[in-house]
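Encoded as structure tokens, the following chain is the form predicted on its own, with no partner shown.
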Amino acid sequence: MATTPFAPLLQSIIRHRGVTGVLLVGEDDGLVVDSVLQVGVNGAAFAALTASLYRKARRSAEAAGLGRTGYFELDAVDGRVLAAGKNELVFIVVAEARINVGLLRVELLKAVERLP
């Protein structure tokens, strides 16, 4: 994928041990605007699929009057799916079981205060 803007937030990310993928999308889409991946992830239906579940996330946060979904996770059996957003943009982040995701929740969550 071609250099954009955002390629310095995401490499902020992909260099956390354990993360195999950062995608930046767009929340009502799902298309991909930048990403970073290692061999194996697809990363357009991947960005789709978990783009709906953050959508899904908000709009449930939002009935139960919790306010708007700033950060998501997916933990399953081999690793975790993390995603925040702000202003109709997502990051998605693809990582193993093991990593420490306190720190990439910081990380992430860092990045997304430096949308637009």
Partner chain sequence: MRMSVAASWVEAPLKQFVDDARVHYAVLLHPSGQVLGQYGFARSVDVMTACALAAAIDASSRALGMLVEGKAFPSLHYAGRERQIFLAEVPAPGGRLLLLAVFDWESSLGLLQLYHEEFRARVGEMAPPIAHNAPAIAADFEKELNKNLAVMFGRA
Contents of the next structure:
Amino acid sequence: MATTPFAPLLQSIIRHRGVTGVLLVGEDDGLVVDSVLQVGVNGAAFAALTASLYRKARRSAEAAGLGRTGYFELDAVDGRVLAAGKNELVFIVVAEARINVGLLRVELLKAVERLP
Amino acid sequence: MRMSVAASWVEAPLKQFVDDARVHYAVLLHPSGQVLGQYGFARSVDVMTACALAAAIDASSRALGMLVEGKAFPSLHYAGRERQIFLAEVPAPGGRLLLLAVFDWESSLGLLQLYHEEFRARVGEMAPPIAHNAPAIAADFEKELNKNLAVMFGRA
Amino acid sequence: MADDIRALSEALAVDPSSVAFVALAEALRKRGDLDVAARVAAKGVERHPSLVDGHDVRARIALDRQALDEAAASWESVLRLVPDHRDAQKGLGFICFQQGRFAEAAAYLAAVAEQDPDDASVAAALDTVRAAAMAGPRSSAAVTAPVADERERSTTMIPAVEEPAPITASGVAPFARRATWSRADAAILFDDLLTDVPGAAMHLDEAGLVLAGRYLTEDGRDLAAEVGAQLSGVSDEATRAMRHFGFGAWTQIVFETEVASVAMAPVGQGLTLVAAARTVPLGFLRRLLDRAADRIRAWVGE
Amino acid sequence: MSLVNYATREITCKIVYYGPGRSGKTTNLHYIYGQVPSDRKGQMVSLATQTDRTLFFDFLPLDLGTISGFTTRFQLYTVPGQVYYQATRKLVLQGADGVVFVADSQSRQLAENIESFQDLHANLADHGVDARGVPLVIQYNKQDLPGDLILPVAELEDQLNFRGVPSYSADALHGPGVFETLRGISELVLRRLSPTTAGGR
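Beyond the form predicted on its own, can we have the form predicted together with the partner chain?
In what comes next, the whole complex appears, and the chain from above leads the way.
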């Protein structure tokens, strides 16, 4: 269970159908700041690897002259990972493949806006 | 790949760790400072220096951990401006070993922790129980030893 | 290949005047070590200025590095030595086309076609060039001759962050939809998919090198190699992550930046990538990626 | 624990210079460092205090060249001699393949020499190592000082060398004896890896 001031934000996302984990992660170190995870979801792995992916996308996009990256999404055969960052934190949503991506994207961006 | 190993079983897990964690340097060493395998260093003498220092850090931080917390720290992380250092214990059947890794923004502490866990598991599976030192040097090695020392000391 | 390179390097080290530099430069080019390849070729050509193969390999390396003028100069050297050298004529045809000099491109390709009327790829390339010539000058011609009318600019322009500018769509397709594509179509392979979309599309091989498509900036520069090299790293990260996620293989990555939305997908051994202005809806971008992926599959004959 | 890599035919040995504070352990390493050509040595690392006493250890990696077809490397360490660095001495001694005991030949340092020698044996025992099985040589340093300040080698032998290990008189500051000491310990360490004596100790 979430134990930090970020708990309400995490809870607002985890309640969506198909979401199996929500994590707030340091972008540079890939360590979990807070998380709400269903049983069996490897939070440390999602945190480290998604933060790394997000960081890579952000740096690559900047190097390619595309400016700051706001939203990131990885789709796979059996699941999706959504991420958005602010102030060196990355909000990560782990979900099943069949979800309403549009709705989750909007909810995620709203949650990120509310980060301090 | 700039990798060298002192024991063949080290190569596969160390290579996997380097590939996964994308580190600049990685060294598996004995707590005494003896290198078992390394990636990234060009000169063997530099590896030995890194190992000596890593062993010293491990020894002193273990003692510090025992002093302040009653138990040793399982891993250490130092974040520099450009590069970071990760030093962690790797239990092996023949006794505890150490993993030293140096990385930059291409990797992260979270990734190092993740892949260190995998590395520990692989080492646990692959390391032999005890390292055997079979006879190696020819019985009449003294002549070569003297010659090499003389070269080193400019007496040749 | 590494062994070949080592052997050739050693041969060249033993005898620096050897013509082994041609094979070495080619091997390095194939491996993607373009800077090293360029140095090897340049040194070799310096020693052997009348060696046709030396100029030829130098041109191909320059082309891979997107240094079109340098490639053209090398192939022109080839033609001075062997006036009917087919590869040089083809190469110059391709470069002229890239630079919007359609008439010159057509002339080079026609010369090749005359030598070998059965070469279907040359015939197809010639068709493409002539069709483009009839459709009028493309934006890339603006590199040397600025286009006055904004509407004539390319459809594939993404503004750089430093110089935000409105993205305009042109109504002129450089060529019509076709069922088959030739090697000469590499750069413009996706252009017709982008006629109504302010964006760019490209396909990268497994080494991150551009295989097809382009990424034109407002001023007409093709940044496909640079952008591709940067963004292909994201794909490597994704592949590594999937081993831990338990989600099976990754199928698509989408991200939004200040000025663009980018979508990419693994296709064959490579990576297909589309980028569009933020005004393009994400759903549409995904469709565009699917179409580009289909196009590349057809092009490589999968 | 000498590391032997049969695949690449490499041997790496750890040699520790042990002894009381100010006996000249670091000076030995400095002299060696100064003599050895740069392609045969790494950077000398000294973790020293502001007053130049060894705080943790000095470290000098050496590439000895090929012996019996094996690329042979030595890692030379010193320990801090001062009594209060006991824990550090013990840590550095861990995994040593050979020990050079550097004794201070000055008469007034005899008690410190004996105490340090006992400390060496105690620390080896703490590591579960039988001191009699560890290659050891003794160096009587500062033999260049005036005769009235130092003890003769024979007397030092009586006091310290009850095991009858190889011993060398030395002037580490200027070099005499340094080479011979290193040669002596190298021979003992490598002899342990030779077929005639392996497993014999």
